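The chain below stands alone, shown as structure tokens; this is the form predicted on its own.
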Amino acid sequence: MSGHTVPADFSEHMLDLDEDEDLEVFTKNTSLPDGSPLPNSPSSMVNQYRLEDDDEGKEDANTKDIFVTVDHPESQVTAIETFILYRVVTRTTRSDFDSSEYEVRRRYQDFVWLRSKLEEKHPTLIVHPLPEKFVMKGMVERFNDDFIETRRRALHRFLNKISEHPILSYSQHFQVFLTAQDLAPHRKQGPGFLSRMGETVRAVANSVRGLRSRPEEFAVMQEYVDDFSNKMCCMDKVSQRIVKEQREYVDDLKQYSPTYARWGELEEELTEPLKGVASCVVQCSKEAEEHIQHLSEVLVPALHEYVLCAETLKAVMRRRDNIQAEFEAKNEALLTRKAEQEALQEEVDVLADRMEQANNSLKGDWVRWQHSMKTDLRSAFISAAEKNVEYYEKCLAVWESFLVSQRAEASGGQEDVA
């Protein structure tokens, strides 16, 4: 980053845990699988650390006045094409809504059209990314259950992100999309096709036209946005690897096993070490697999998220560019075309008021987004920690425990030969 400072809400770290106040220590309660207690190592880590819950998350969920829920899946076949729907379920007690519940049907395209309604109303608000549209990495087909699952997930954030936000829960494109049983008379209103290419081609216009200077605030955002998005793609990238790395090494192990098993057959005085071995092998790649799961299931999807949140900010911030970089435009016409300075100062004084909302509601979200980001990377990465932890405790007391039974039988034959 270049030589700006940086203000105290934007520099501070993204996971930051103080123990004296978030933390509490506490002692697992683990056992093997058979029910018998997890033999402790003199090494080991007794005392763990678990966050405590949010206050401030708990009191957001008692002023919580709606609640969505995306579930129940259902493969869609027709002539032309094979889509999934899933269930919307809504609960709310706004007196906006006719009713308290509601139950609709929705494919991924109603989705990208709320999104976009919602962009278009707000452009400078940060609305939370969708699941990519085609096959995400590490899948296979693009309706197997493991890519629809994650897509669920991925929508069902989706829509309590924006039921969470301040301004666009209480958006009337919003409230459609939760209530309306058919949206394809709503999908077709809006701007016609010329319209749109009239913003797309005055969009592009204001960025090679450029900014004369970026507020302060705001270049110190851009390069917090742009450094924000570097570290997040190296992370995404570096844990996608992990766990393909991680299976491979599940794959190594469960053949690595039975090599014991069998070696073992061939060894009369051996036996019981080899099986021994080869079940303390067995019981590794069980909870390596856990451990693995667990990664895909909530650290990868967590970080992949917040790779599409820095294209959705620098998306937010271009379009607020644009915002400025066309009141500098008219303002400095204003200046030069004296005969229509009435006209032109009318113009002017419209974008003034929209650069001012432009810039208040960029800077109020984006603290609010900030917080978002601090509490799911945080739970991520600490839900991960504890796993890890939890996976190298158990697969230590397992070596150990075998350790133990075969000094024990050592023993027992020296006292046997004397």
The other form holds:
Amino acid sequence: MSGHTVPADFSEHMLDLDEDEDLEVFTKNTSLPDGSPLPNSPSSMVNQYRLEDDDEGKEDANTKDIFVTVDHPESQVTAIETFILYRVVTRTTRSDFDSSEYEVRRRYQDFVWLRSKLEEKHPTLIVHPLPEKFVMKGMVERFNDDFIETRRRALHRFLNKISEHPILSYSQHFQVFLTAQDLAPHRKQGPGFLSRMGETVRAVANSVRGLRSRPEEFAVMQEYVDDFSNKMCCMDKVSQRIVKEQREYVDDLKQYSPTYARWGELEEELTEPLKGVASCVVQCSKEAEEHIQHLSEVLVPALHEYVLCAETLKAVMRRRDNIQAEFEAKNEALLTRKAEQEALQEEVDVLADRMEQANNSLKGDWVRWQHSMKTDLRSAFISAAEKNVEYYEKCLAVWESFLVSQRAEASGGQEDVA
Amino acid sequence: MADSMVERGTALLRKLEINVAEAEKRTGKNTVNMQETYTVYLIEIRPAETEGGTPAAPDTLWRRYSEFELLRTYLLVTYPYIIIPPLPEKRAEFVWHKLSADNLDPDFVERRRVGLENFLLRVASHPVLSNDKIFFLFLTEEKGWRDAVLETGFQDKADSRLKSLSAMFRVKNPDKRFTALKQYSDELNSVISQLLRIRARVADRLYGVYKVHGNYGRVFSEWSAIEKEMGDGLQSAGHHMDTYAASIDDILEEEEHFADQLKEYLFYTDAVRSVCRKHELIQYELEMAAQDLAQKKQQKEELATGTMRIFSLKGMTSKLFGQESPEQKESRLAALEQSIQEGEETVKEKNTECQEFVRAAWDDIEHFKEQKDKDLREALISYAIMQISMCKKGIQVWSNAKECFSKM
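Could you output the structure for the form predicted in complex with its partner chain, given that the previous block was the form predicted on its own?
Up next: the whole complex, starting with the chain shown before.
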């Protein structure tokens, strides 16, 4: 409707905050390690506070007024279960926050709660996906260090994506998530399980009835989403395959050097060049390992994230379709039934508004999402290409210095003769 | 490598230029009258560059691999003290998956052609082997060569050579230098084999890495079709990925050449081992001859003095059945004396043979060592150059790709 950034009805949320008198807002030491006071103007925050992903929000760095990090994963053991708690630190100048700094602890389930609340409230906005619950491939242990680190990064990205979203970042649930010491009381509120069930049943029923027709631009969008999803899955698979092949390559490559070294010990004149080659291979293997590390930390997660985004997009399209279907069903009832015309008309109007708002939200967010996707993937590809160049440059240097040493040997010998 | 061999300037190479120019498939009936397909190689002989003159047309003849094998066996038998250059492998070994192990595969045939040329040049540049008449005929006489080789009667000597390679005998006073050389040769064989096995595996893996990038090319291309802004960047990046994937074929082809250089020395170790074994045999025969002579001398002494220190059947029987007559004793002494003289001749001959062998062999071994050090150092340098070339290609492709991504 109006498309402004704050949800139309937030009075209920304001009430929540006021009621939570025992809400302890925990703030860290408000000065820097060197004793100087923490800056609290947006521009100084931009300069002082280093984000993990440099490219993120660079474009609106000057307007960004909220900064979120996820770090310090810690294992928590209770009688019933073991899980990881992540530290979430928020720094902000926004006036709707009581303080400029918050530190809370959240577990994966809390993030899931936040996301489902955001989707509930904004069914046709594109809410960034969370990392997966389990990783099936390779049977990674839930508490394996690499898994935790990968997940932490993804959670960090998730919160940053939300904080950069013009609408979602002002969500009350988001604020609660970032600030409430104990999330449990907040998680109990909201539509219960049964009502959620009801929604799902309605949604399924509507989809069975089918849409009369999808507006042209959404039909185009749907097609794009399907294709995009396919491409991302392919890219994801290819990248993971490359990492796998490279790992195997490095494992075999490493076997060269002890063999060359062994040969060097057999020889006299040839000892020096053979040992040189052995050393070159060792250095190149190290570079290759670094390269693989970078790929698995940058490119693979980025592509995987967009595989999940594609699923999110599909869900958004479905929800939009359902909203349209619901309207159409009611509208049909209005046209066919003779009784209750007034009541039905009211309902139809509400649904029509809802549909229009949903469509507009999606249209707006679609542009934003595409831009964001382009930025993210471009950055990941550039980084991967740069790393490749760096890898080859380093190996080149290694072999060139070997050549130089051999040529020095050769000409040195000649000098002796002369 | 061919150039450096020609530089070494044997009389033969001063006169002639030798090439194995081509390979061709033929079919014909073999010895058991069955159809078979085989490859023949064209040997070209030209007189070496004359000043100011136009290069003359070459003399050519065709040889198949089995004839090269026959030549080599002849050389092995005729010059047992020389480390005979090896032939390229009969069957493709240490292959990685893409390379065919089929002997008729054109890449294999081509590499074999190069290897055969290399063999001929090695022989032609050898100070001793280059003067061999049969070798010369191999290069010049297509039809009559086979008969000429067989006429040398080398086959008989071949049997004794086989004996030396397979026999189990112990030498009492092994020559330390030869023992050390044999050990070195065995270890070199083992280390090069291992290196070649690793290389095959690494080549396989690297091939996989590069080729999977080809999938990027395909996906980028398909993806570019659905994007508006990113389309061009993706499309052109995709092309670079295809280039990258394709580049591995040349890279590994070059590496194959390095592997061939290693293989040559792998096979050389067999030739070295063969020389060591031959020496052992000669040494053993010398020791046996000396031992035999000593025994006979002992017998003579005992016969003369009537004592019996060494058991002999004759001695035993005479003890048991009574002394022999003086005439019998005289005749036996005379026979022994004869035998001793023959034995002394034999020992002298064997000694000379051994000394000659050792002198000639060590001459050649020093020559071989120098050649090996030089060739392998060059091979390692060219391996480094190959790696550098591969890195440069990689830098090029990925820099281009990065530019495309930047334009997305």
